[in-house]
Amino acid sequence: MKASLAAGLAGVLFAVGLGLGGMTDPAKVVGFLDVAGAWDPSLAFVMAGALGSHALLRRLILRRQRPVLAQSFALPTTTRVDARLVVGAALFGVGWGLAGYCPGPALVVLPVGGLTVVLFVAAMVAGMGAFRWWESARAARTKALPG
């Protein structure tokens, strides 16, 4: 129960931060990505603030033996940059640039964003489902191969 409440509070805090930072306004995001046109660098300050606070707090948090509300930390087990990571990041960036939303801000404005946001979130959920299906099928094929 405490973990769910903490997760909900963190989600609300994240949503407020996205709204205050302007990340929920697709025009602002597209303006930031339009480096050859009327570039709006203000989101760079949002990103710098996020990276700076993450860098400081991560060190502090990982000094603990375990998280306050969990038995262990859930950290990535690999630091390898491979084709899957690069292609996934490129697809994420293209989608962000085309729509002006990434997943967090889209979920924040879903109740008030209209049909465009609903379609974006539906496409995002469908893409996530397609990826999971593809990963499962790939794992099954690999397991079925002899040797």
Contents of the next structure:
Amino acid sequence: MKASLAAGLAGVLFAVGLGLGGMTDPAKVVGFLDVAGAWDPSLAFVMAGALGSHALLRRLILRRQRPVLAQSFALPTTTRVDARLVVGAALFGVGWGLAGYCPGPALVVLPVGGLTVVLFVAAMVAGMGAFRWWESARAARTKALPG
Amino acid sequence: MNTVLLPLMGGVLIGAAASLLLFFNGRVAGISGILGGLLSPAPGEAGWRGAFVLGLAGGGVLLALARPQSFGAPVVPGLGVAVVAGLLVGFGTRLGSGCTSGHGVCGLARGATRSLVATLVFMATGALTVFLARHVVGGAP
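Now show me the form predicted together with the partner chain; what you just gave was the form predicted alone.
Zooming out: every chain and molecule, the one shown earlier first.
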């Protein structure tokens, strides 16, 4: 219960940060990606603020033995740069450039953004489901192969 | 204010929110990962994931009331393109293990090479897509 409350509060704060920063305005996002047009650099400052504050705070937080409401810190351990990472990031970038929404802002805009955003988020969840299906089908095929 | 200070402030809040999730829940605030994990959550995982996603949407409602100018109109030329874009974002972020928050903020703050590569790649293909859509297909100046 407490862990859900804390996560919910983090979500609200994250949303407010995205909104103030301009990430929930797709024209601003596309303006930032439009390096050959009237480039809008403001989102670089969102990135700088987020990176700077989180890099500093995470150092202090990770001095603790464990998080306040969980048994341990769950941090990514993979270090391999592989084709999955690069192809996945590339596909994501194309979708981001087409619509101007990445996953966080899309969820923030969802309750107030109208049909376009509802369809975008529904397709995003479907894409995530398609990935799960593709991965399990792939795992089954690998297992079925002899040797 | 609107091109430097406000975005910087928004960014600091994003960093603080990611830190809050790490401090209390011990989790990385990668939004595609949190949402993707809701599709078939491990035992005990649905609560905090669902609450974080609801918090994001609830924050959207608060913003709409307090600062409606935070939202601009959609820029996609049609609903079909919105669906294609959503599919690419959903599939791509799961295949690449992260998005702007997980790789772009949390991963870079950790100094992860994987996240640096992912961030450079999605920025590059995002910029290329906008270039093609606006200046080649769209013919905008």
